[in-house]
Every structure is written in structure tokens, then in C-alpha cells.
Amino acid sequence: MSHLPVMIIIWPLIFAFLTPLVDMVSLRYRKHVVITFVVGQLVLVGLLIFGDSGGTTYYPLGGWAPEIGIVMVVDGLSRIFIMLIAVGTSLAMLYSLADIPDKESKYYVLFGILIAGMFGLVLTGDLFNLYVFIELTSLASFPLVAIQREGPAVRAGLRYMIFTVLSSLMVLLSIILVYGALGTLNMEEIGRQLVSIPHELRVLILALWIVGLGLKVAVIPLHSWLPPAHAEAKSPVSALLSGVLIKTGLYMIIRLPLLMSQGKDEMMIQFILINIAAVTIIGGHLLALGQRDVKRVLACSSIAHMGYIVLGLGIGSLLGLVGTLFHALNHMAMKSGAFFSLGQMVKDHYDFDSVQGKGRGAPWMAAVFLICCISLIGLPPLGGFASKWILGMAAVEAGQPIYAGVIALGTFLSGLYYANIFRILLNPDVSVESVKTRWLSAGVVGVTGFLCVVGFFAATWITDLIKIVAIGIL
């Protein structure tokens, strides 16, 4: 039996604990350190991903049964977020390479748990061991917001872990009234035998669990938290905050209706994704509207865009989830690429006044925020219009064409805002010193351009895989 499930998870601690212990030789290794766990990481996932049929593979740690050990599930669903994680993680943490100061140590280390958190997430097969990996992200992650140590990073940071406990409370408290009810914490376990949960007892889990996770992809009007902590933090953690760790509370979700409903209860759930998604992408982009800083429009455009990813969901058919899965991996690509050349443009701050004309010192930077942002408004020929597209399709096929005008609306208001930020780093009336890149930092954000423009082009053949994926989940 392969061990990679377990490997995928214990690479990247290996790399949090042995990051210091280099730095303590000299910092001049840093580099050969991380480049060595990307590498390692994109081998341990393509193994994982292409090395076997394709079908479901249990991993049963100790030889114990899954109804009462502790099993990892890899399927095609995993399949999909593990490319995800690893795909964003390894760009941004060749990115902060050039980004996060030398003596910074502590932020590799809180980096490689909060990657093993994430894939153990998403491989995991019970939910005792789903909510210890909530934890071990949660508790990497919002150091990550302040690791500057200034006031307002700090704060944000503060903020994210309030906001991270209350949703991890509504999250646990389900999984006590589950295995209560049950006497088991492993999923599929869970699915034969949820019928015999009373119908209240049902509900009032399905409430902990969507209230809980809808903190976790802040979607109105849970989602507060998500503006100061993704635009007070460095731009290599905004990157992975928004294009990475956010899509892991998706991942719960679209697991949601295979654990937690019947009849009814699915077709309850659906319409209330449905209408919070609509409120969320709308909510979104006027909250960005009324930005004056380019990251807290960035971060409050992906309060939007969870709205989007949430909308196929609330759809409930194979075409809308097939919409959402494709906008989380380009999701991923824009605004991380998004937030990287930005952050190239830009050295310190970020609000209007600051950022005039910076675009014009750094135009290889300045053209891939272009690309990126006319993704991000769904534009063709770029991968956000492709998704956006068939999740408009999905809307319509389902009866509900008002959710794909709700979808046009966004993009609109998106428009303005992104004009509006590329009117003000163009700015020809303001005088800029040419900005240095390193060429590390060139590749990665020339990486995610070139994302963007594959979702497009590619958008056929990676929508087949998916639907593949999507089939087996409905």
C-alpha cells in the first residue's frame, strides 16, 4: 500500500521543523531549503494525483478498520483541493523568498504546518481528525496576519483568531451532536446512518455545520473578519489566505450535502447557499467599491468571488458544481497572482494616494495585474470568464436565470473598481522610480498569468476531468 497520503502530510513538517535548525548554520541555505520542499511537495502530489487509476483509496493508519480507526480518503474531490494547496503553496512560498526578511524563521515554521493542516484536511476520512486539522490551520494561520508585528497587522490578526474560535466552536459542537447521535466520527460511516438522526437533532447540526464553515469562507454576513486580515498581512500570506486556505472550508462544505441530507434537508441547504451566495457576490463588490486601499479591494473581492464558488453549490446540479470547482482553481491563480505583482509594484502602502503611478515603474508586474484583474471581473479570453460562464449556464439550465443576472451585475461592479485601480497605478502625472524584481519573483507572478490565460484556453479539457469528479460527488 502506498504511504503518500501520510508522506504528503509529514513533508511539510519535516520542513517547519528543519527550516531553523538551517538557519542557525546560515541563512544563505534558506533558499536551497525551500526550493528543495516545493520540488519534494509538487513530486509527493503528482504521485499522488497520477499515480494510481484514479479511484477511491483508503489508507487505514495503525491496520485499524475505518468505522472506529483513523483512515485517509483519497478520491477525486481530495484529488482536486490537494493540486489546489499544492499548486498555491509552492508558488507562494517561492515567492516569499524575496518578500519576507531573512530572520523572518518563524514564518517558514508556521507556513509548513499550516500546509500540513491543509492537506490533512482534505484527506482525512473522519471528522474527529477533519477538526484537528481545522485547528492546526487555525492556529499556523492568523500568526501568519501579524507576523510584522505592527499595530494594525495585529490586530487583524487578533480578529482572524476570534473569528477562527467561534467558527471552530459551531464546527465541533456538530461533531459532538453527530457522533452522539451515531457513535461514530467516520464519514462514510455517517452517510449510511444519518437517516436515523432525529429530523431536529439534523437540523440543528446542519445550522452549527453551515454557520461554522460559512465563517470560514466569509460569505456575507459572516465574513468581517476577511478585509483586515487579508489586506494587513504580507502579500505572499494574502495570496495564500484568499487563493488557498479559504477553499479549504469549501472543501467541507461541498462535502456538506453527501454527509448531512436527505430529501428536504438537501433541497433546505441549497436554498440557502443559493440566496447567500447571490447576497455575498453583490455584498462583495460594493464593499469593494467603497475600498480606498487596492489589497482591502482585493481581499473584499474575494468575499465575492466565495459567493461565486457558492453559487454552483446552492445550484445543486452537476453543471453548477462543475462551475464551482473550476472558479476555485482559478480563483487560486487570479488572486494570488493578483496580490504577487502587486506586491511587487508596491513596497509598503497601499492606499490610493500612495500607489499613484507605481504601476508604471514595475510594467512587466503591472501587465500581469492587468491579466489577473481582467480575470478576476471575468472577461474573455481569460479562466474567470470561463468559469464564471458556466456557472451562468448552470443557472439558467436550472430554471433560476435571476442568479445568472446576479452574476452579470458582479461582474459589472467589478469593472468599475478594477478600472478605477488600474486608472490610478498608470497614473502618467505622477513621477516613479523603476522597481528591481528578482527573477524568483518574476517567475512566480509570470506563472499565474499564465494560469489565467489556460483556464481560458483549456477550459474544455479541464471542465471534462471535473465533471468526472463531480459525477462521483452527486
Partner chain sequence: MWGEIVDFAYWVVVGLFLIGFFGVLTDTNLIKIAIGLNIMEASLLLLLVRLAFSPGDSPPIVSEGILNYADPVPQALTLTAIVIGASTTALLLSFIIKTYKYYGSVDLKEIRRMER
Contents of the next structure:
Amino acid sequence: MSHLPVMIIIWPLIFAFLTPLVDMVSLRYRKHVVITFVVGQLVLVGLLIFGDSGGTTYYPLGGWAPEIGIVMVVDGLSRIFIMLIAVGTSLAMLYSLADIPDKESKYYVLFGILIAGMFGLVLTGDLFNLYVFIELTSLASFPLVAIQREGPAVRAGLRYMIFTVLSSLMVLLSIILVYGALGTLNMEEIGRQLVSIPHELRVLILALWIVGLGLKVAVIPLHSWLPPAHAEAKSPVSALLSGVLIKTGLYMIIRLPLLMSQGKDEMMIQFILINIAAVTIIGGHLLALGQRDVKRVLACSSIAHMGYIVLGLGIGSLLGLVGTLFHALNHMAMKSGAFFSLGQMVKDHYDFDSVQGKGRGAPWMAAVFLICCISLIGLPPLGGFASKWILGMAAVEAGQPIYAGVIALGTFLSGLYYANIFRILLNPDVSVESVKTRWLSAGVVGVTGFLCVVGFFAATWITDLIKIVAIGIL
Amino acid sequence: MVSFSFDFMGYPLLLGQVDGLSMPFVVAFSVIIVPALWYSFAYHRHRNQSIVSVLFFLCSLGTVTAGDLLSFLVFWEGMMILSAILIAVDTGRRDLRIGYRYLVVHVIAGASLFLGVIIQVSSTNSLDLAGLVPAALPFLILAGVIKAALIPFHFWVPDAYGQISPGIAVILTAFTTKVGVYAIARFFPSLSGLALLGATVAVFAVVMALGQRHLRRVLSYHLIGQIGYMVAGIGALSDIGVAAASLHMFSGVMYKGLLFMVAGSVLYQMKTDDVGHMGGLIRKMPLTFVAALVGAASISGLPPFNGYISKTALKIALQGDPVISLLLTVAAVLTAMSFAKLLWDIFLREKPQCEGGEARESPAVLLIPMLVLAGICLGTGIHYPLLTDALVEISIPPIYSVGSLWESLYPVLLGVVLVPITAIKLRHLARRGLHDLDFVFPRLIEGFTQVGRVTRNTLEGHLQTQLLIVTAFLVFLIWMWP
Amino acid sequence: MWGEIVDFAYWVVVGLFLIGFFGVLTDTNLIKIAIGLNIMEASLLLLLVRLAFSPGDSPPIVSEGILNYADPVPQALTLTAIVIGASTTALLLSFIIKTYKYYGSVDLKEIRRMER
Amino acid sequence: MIRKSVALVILAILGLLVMGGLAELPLPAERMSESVTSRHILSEGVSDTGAVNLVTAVLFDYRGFDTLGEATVIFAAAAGVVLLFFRHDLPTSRLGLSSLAKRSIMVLAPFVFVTGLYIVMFGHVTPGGGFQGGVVWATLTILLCIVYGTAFEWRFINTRTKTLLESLGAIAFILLGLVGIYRGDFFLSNIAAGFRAGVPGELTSGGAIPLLNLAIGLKVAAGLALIFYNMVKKDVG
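Given the form predicted on its own above, I would also like to look at the protein as it appears in the form predicted together with its partner chain.
After this comes the whole thing, all chains and molecules, with the earlier chain placed first.
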């Protein structure tokens, strides 16, 4: 029996708990501790993902049977999300070394807890345990948003927090009702028995679940906490939140139609999701179009991209699911890359007037930013195009070409505002001094740019892998 | 030709597939790129721009030789990005919005193409360029029409090419719109109404050109007009029509390149491209004048230049349709009028108060590519089998006959005669009625930004309003669940 | 619409939930919003405890001679949820303190006015 | 005013809908008789874990991972509060209350501490446990803060000590969990990993549960004290 599933969660926790102790000795070991942690995490995750045959593995915590205790489930879907989280968090962690002052000890504590929470979230097979991990990730992310400790940042964090607490309450109510109806918390068991719940109660449970998690995923009309929160945070945190954290909400939504419904409800959920997604894509892009701050534009574009991701889910076909997962991976790479490279070009103020011409101060960073943004628009030959292509194909194949039209419209709208950002960042009329980039952050930025390119050229290979997982899920 | 295959998600991507339709494009692109690069390099002395230009050229080649829809799309978008970068970098110091607007238009075309390709591929499950399904057609047409700058989607041409520096314009004009023509020829050769559309565009564009004062804008409109000719040729729905269009594409690339180079040289010396401020340059720039003369003769379809060959081929192809023939003749008259006036204004007339006091002949590095292109125009015109044999597989009826010589001469003569009489009136007409079309488009893009601002104001409301919306959404969801 | 029994406790739960929610939706004072959220959470905990218990049950501490125990699982869940709720409240209050230090007010309207 | 009425209407509908859902819940007794989880824990709980208090058994054994999670939540909240109030790390008040209060709190303090210890250590036998006892301990530091002024409390157990205690408690929990893996069983295994079940009802029963309780108690006490201290200390910029 391999203990890897639990070790993956314990490792960041140990990092988080040890960091204050190490800091009491000296702040100088920060870099070593963080790099050790990241390497260890990547090794553990690599072992988990590639170490076995790829089937479903159960890990009973405390040795109790799944019905009685808490069980952890490793299947294809959690493997994909573990990979996403591991890559995204490792990059953000390494990037933080250059961007966050050493004395911010608690930053790394919270970061570690956040990572542990996200891993727990995608690994657990117990509904209440899921809730605990949701809370863990949320609580760890609130202070990270407000790390600049100034008025707007604190306000953004507060807004984020109120929305998230509300969403947690909805999820908690949903979980309580499930337990009250079925007397079990095991997710697979719940999936099997959910049909036996009386209709009105089931609708209540599902609706609370969708809205509660919709708030995490930030689909319109549940989105309004996201732009300030993601924009006011520091670059690595923005990248982490936009690139990784909101995808975990997606994971739970994917689990929802898979485990928690059958028949008519599934149709209804898909109908809800696909329409929410369409509204989210267009609304998110229009929101981004109206912004006057680069980071806010990127944040709003995250909303729109969650729309694309949910769209594939709403289509409900194999291809749609593949598109969803692939776009989630791509979006992690390109949005992180965009935030990272932007953070290297511009240090503090991100409104359009202050960033004029800043791209010319760090041309290589600007180049990666350009690549990431082109990928975000969805133009070939970059990853964003490949996943949009799959999503569009899925929409047309499912007999709903109108949603392919929505994707194309989204491409057009995002072209509008990214073109605007380029022309501002590359404005040659403003004189700028060149910005020095530390090798670590430059490396991280380079990796994200590389991932964007890989998304297209290795698309065949990646989608084949994802397809195996998706077949397993459906 | 080298071909190369690459697997993308279960679909084979075929690169470098050359067939009868793409051959003329490949040849034309490969021929023009050398003088164009030379010219632009001499004009700018900026290495990065040349690198981007070469990449742009390679993307254009890739587009016309793509063997499947997906790689076509990839190269198409690649062209778009690279050309937008070229324009943005070039126009940066004056007006960044030009590159922005250019990109926006082409993103629309790209999104439309993307949608069309997706519909096509998912309904036929293959990436073949042929056998398009009707559902995909409108999107592909929109993409092709925008790229080829057919009216009413022509506005980006004068907007961008009318303001970028000629060094870049020489490169961009040679490829971008031609790829649009290629798309039209490739995807919907049998679309009805193309011929009429093309002929109308030709007339309209030339009328618009007559109303312009600025040299580069004039040339931009003529560019659109020449595209109209090509589309009319494609619309003839015969092999000979497509062949004639290909020939005209080749000629057009050559003489438009030449004319933009001339414009660049003049601009370089005069520091302005307002035709009204020029005059008498023939004495200062005789060789440039010769090049301009060749270009003008070629575009007007005068023998023995290559424009004559391709226009005559077009006339042969379109013989059966009197309306279109008439429209093309009108366009030819107006073209000749426009260029006669242009040559008169710039080179011939004496204007004592003109500003080109210290203007002198262009340096050799600028002259050589111009003369090379002029040579090509003349050479392929005299020895036209060189063109027809190499580019098109269909034999074209003898071109140098008395009838066709007369047919190409009289519109030019008519145009030259009519210059002093009607130019003024036409100019007023064009300026008053049609000019505004060009300025709708920047407003349109501003309009989108406005929509975004309104959305932001509605969707980013106060905390509690948003919370209320969340609650209402929850209630709505439970309430509406069947 | 409703089954045979609608427990009194359920009315209390829903009532508290709505009171808290109403406060969150309408009161502009941040502290009161936090209180509203806490009331909502308390109502959920009440529901959880109610679900553990049937009339006549003893607390689940095993001793001789008792046959009916309350369900221990929801009680454990309640404990967990309480701790989580307390932590959330602590953090929420520190955010509010921080907001107060920056803006000098905990009223949403005034903060909004100050932003302009 | 409009918002209030709209909210009222929406919430009324929501209340009715939730009520409609709740009305369809089965009776707790019915559910318990069908639920594998509840029946197993009620019948086998004592022999499985050695703890008489089944809530603690669920909390620290059957669902021990939840408890690790919630302990981490407190840790995260404390870290978050510290992060938010960073740079204001100074004691504020040296005055405190009257000497009467000071004297009586000194008399009370040991008893409060012992009460906390009792609640922590007997969590598996009587109602109570690490969280509850930890809160009592935290109350002690809060009382000292109020009565003697924060400066005294700061000297008495300073922030470093608290952080140290908190981290040590957390790490102890994980180490206790890892013992299960070390003994060839699973993470957080209790009796199966070789901890002695003991005689139910005694202090030494329940395997690792008392130890886990102690770890949690330390962590909760230090965490809450940190949160409180950071909230009351003065903002000096």
C-alpha cells in the first residue's frame, strides 16, 4: 500500500508548520527550505501520477472502511488536478522567492496550507472532509490577497471573504442535508443513493451545491468578488488564485454531475451550466473590456475563461470534458505566465496610465507576456488555441453550434482588450528604464511561456492522456 | 514542392502542398519578397522589422500552401499577429491606435474563420480544403472578404496602409489581401455574384481613390480596386477566369509593390504625402518618375506591361457578361484618370511654392528594387508566355491582337482626356458621400469599449447588491428546477 | 408541499438562517454583516445537532444501562464546523479592524464615499 | 428601502423553499437505523478506539483527518491574522486593572490552567477534548492580558513562544499520525498501529487520542492567544 496520497497533503503541511520554526533560527534559510519543498512536492506528485498503472486507488485514513472513516480516492480526474496544482503552485512558490520579502514568514505558511488544502480537496472521497479542505483553502487565501495591507487590498480581501463565507455556508447546508437524508458522507455512496432522495430536497441540495461552488468558480452572476481580489494581490498570489485555486471549484463541479445526479437532473445541470457558461464568456470579456487596469483585465479574463471551462462541462460529451480539462491546464499555464511576466515588467501600479511603455523596459518579459496573452486570446500556434478548438468542436458536434459562436465572439472580444494592453505596454512614446530580472523569476516566466507553446505542439499527446481519464469519468 | 505532415489531435496537418491554385501565389510571393525586403531594409535599417517581415512572408507562404484547414488557420492567424506587430511598431510614434484597429479587424476575420473551420471539421470530420458544408460557408466568406478588403469591409486598408511607412507597406500590401483572394478562390470558387461584387468594388474603390489627397491613401484604394478585378475573375466561374485572376494577382503584386515603393521614395524626399503640395519632381527624380510611369501604365492596363496581359485575360474570361465588362471598363477609365492626374500632380506640373526644395533622386538602394520591379512588369508583359506557362496550366487565347490592344487603349485615352474635366467633381462626390464610411469603423471600436464600460458598471456593483443577486440566483435556480 | 412533520427546530433553523441572511443583505455595518454570517452559521449548526438527536436519546458517552444514544457523527461534525466558523470569524474581524484602521469607519456606505 | 423589501421577498421565498426541502428529511431515528456509519460507531466504537466518549472517538479516530484539517484552519487563521497585523509587534498597555483584580486572577490562574488540562486530557472519557481545553488555556492568556495589561502577557509568554508551541503542537499531531505509517498501517491509525486501547473509561485508554488531544490543545491555545494578542495590540504604523 502506497502512502503517497496522504504524503502529498502532509508534505506542504509540514512545510507550513516548520517554516515559523526555521524562521526563528534565521531568515536566511528561506530559499533552501522553499526549494527543498518544491522539489519534494514535485517528486511526490510525479511518483503518484506516473508511479502506478493509473487505475482508481483508495487510501483509508486510520485504516477504517470507507463507509465509516475517511477515504482518499486517487483516480484519473484527481491525477489531472494534482498535476495542475503541483505545477501551478511550484511555479508560484519559486516566483515568490524573488517577489515577496523574506521577512514575510507567514506568507509561506499560508501558501503551504493553501497547497495542502487544494491537494486535500481533490483527493478526498468524503463530503465533510471536502468542506474542511474548502475552508482551509479559503482561509489561507484571504490574507494572501490582502498581503499588501493597504486599503484597497484589505477591502478586496474583505469582499472576497464575505462572498466565500456565504458560499461555504451554502455548501455546508448542502452537505448537512445530504447527511440528514442519507446518513453517509462517502462521496461514491452518495452518488449511488442520491436518486433516492425526495425530489424537493434533492433540488435544494443540488442548487445549493451549484451556487455555492459557482461562487468559488466565479461564474457570472456569482463573480463580483474576483476582479478586485485577483487584481489587488501580488503577482504570484494572483497567478495562484487565477491559475489554480478557482480550478479546484471546477473540480468539485465536475465531481457533482458525475457523482451526484442521474437522468433528468443531469440534463438540468448541463442546461444550467452551459447557459451560465455562455453568459460568463461574453460577460467576462465585456467586463475586461471596460477595465482601466491591466491586472483587473487579466482577472476579468479569468472569469471569461472559467466560462470556457464550464462550457465544456455543460456540453457533457467526451470531447467537451477533454476540452474542459485541457483548457484548465492551459489556462493555468497562460494566466500564471501573464501575471508573472506582468509582475516582472511592472512593480506596483497597474492602471493603464502607469504602465505606459513599461513592456520596453523588460523586452523578454514582454515577449512572454505577449505569448501568454496571444494564447489567452486563443490564437495558434499556442495552447489556448488547441483547447478552444476542442471546445468549439465539442459544441458543434453536440449540435449546439451557437456556443461555438460564443467562443468565436469571445476570441474577438479578448482580441480587442489584449490588443489594447499591448499597445499600452509597448507605447514607444514614453521613456522607460530597463528592469532587472532575477534569474529565478525569469526562469519561472520562461517555463510558463514554454508551457503555453507545449500546449499546442504536444496537444495530441496531452489530449490522448486526458481522453483516457475522461472516458473513465463518463 | 516539399511537403510536410504533422499530427494534431488525430488530424494530419499537411504543410507545403502546392497545386495549380496556390502555384501563382507562391511564385508571386517569392518574387516580390526580395525587392520588397531590400527596399524596406534600405528604408528602415532596422533589423528586427526585417526578421518579423521574413516571418510574415513565411506565414503567407504557409497559408497559400496549407494542405488542410487547420494549418491554413494557423498560418492565417500567424500572419495576422505578425502584421499587426509590424504595423504597431511602425506606427507607434504617431498613432498606436492604427495597429490596434488593424488587429481588431483581423481578429474578427480570424474568429470567423475559426468558427467556420470548426463547423466544417466537425460536420465532415476531416480537414480537407474542398467540399465545404453550407453551414460553414458564411463564416469562411466573411473571413475571406475581410482579409481581401472587399467593400464594405475595405476600411482597414486605407486606415492602416494609408498611414504606415511605405517600407512596411510594400511588404504588407503584397501578401495580406492576396491571401484573402486566395481564400476566396480556394473556398468558394463557384459562389454566384462574386463577379458582380468584384466589378462593383473595382469601380467604387477607384472613385474613392479619386477623392483622396494623400498618396498612400490613393494607392490603398487602388489596391482594393485591383482586388476587385481579381475577385471578378474568380467570379467568372471558369477555369480561364481563375487563371486570369491568378495572372492579375501576379501583376498586381508587382506593380502595386512598385507604386508603393515610388510613394515611399517620394514621401522620403518630400516629407509629406499630400499630393496637393507636390509638383515638378520629374527634374529632381527622373528615374523614380520612370518607375512611376511603368507602374501607372501597368495598373492602367497599357501594353506592353503585365497589367495589360492580365486585364486582357480577365476581359476574355468575362466576355459573356456585358454589365461586368462595362463596370470594368468604367473602372479602367477612372484608374487611368486617377493615375494620369497623380503623375501630373507629382511629377509634371510646375508648382513654384511646393515644399520639395531639397528633394533629389532616391539613393541607389531604393532605386534598384524599384527598377527591378519595373523590369519585371515590362518583361512579363512583353514575353507573357513566361507568365502564363509558369503560373497557369490553361492556355490563354492570343493576347496581342488589334482588338484587345484597342480595347485596352481607349479607356486610358478617355481617362487621360477626361482628367481636367471631371476630376474636380468626382473628388467632391467622393469626399462628400463616401468618405465617411472610413470613419465609421474607428467609432465602432470605440463603441465596443463603451459597451465594456457599461458592463463593468452593471456587473461590478456594490457588495450587497451583488449578494442580493447571488441570493436571487439561488432562489431562481431552486424555483425553476423542473 | 411539506410532509407530515415539520419539526419546530426546523422553523427555528430557517428563521435564524433568514435573519442572518437579511442582516448580511441589508445592513451596511461590516460588524453586523459578520454577525449576520455568524447567525447563519449557528442556524446550520443547530440543524446539524438536530439531525443527530431523537427524543429520548442520551449523549453518546457509553455507560452501562443506556440503550439509545444520539448519533455521534453530526456532533463531531458540529465541533469541526464550530472551530472552522470561529477561525473564519477571527479572520473576518481582523479584516474589519484593518479596514477600520485604513478608512476610519466600518460602514460600507461611508467607505464607498471615501473611495471616491 | 427598496433593497430591504426586495431582500425580504427573496428571503421569504428562499425560506419557504428551504423549509420544503427540510420537510422531506427523514426522521433522525430512521436515518440512524439505516446508516452504516452511525450503527457501526455506536456498537463498535468503544472496542474500536477504547474511548468512551464517542464524539471524541469520531473526532480523533474515525475522522481524525478532519481534525487535522480543522487544526490547520486555526493555524491558518492565526497566521492570517499575524500577516494582516504585521509590523505592529509591540506591547501596548502596562497598567492593567486594580490590584484586587490582579491578586484574585493570580489565585484563579492555576485553577483555570488545571481545568483546561483536565478538559484536554479527559477528552476521550468525558465531554471535552483538545479544542475545548485549548480554548480554556487561551482564555487564561486573555485574562492575563486584560488584568495585567498586554505588556505583562507579552513578557510572560511572548509571541515567539506561542508560535513555537503552536507549530510544535501541529507537528506533534502529524508525527502521531505518521506513527501509523511507521508501524505498517495507515496514516492516523490508532489501535491498529499499536497504541494501547486500555480499559475504557480510564485516562490511559483510547490509544493515541489523549496525545492527539494534548497536541491539539497546545496548538489551539497558542493559536487563539496569538489571534487575540494581534488584534488588541496597538497599531504603531
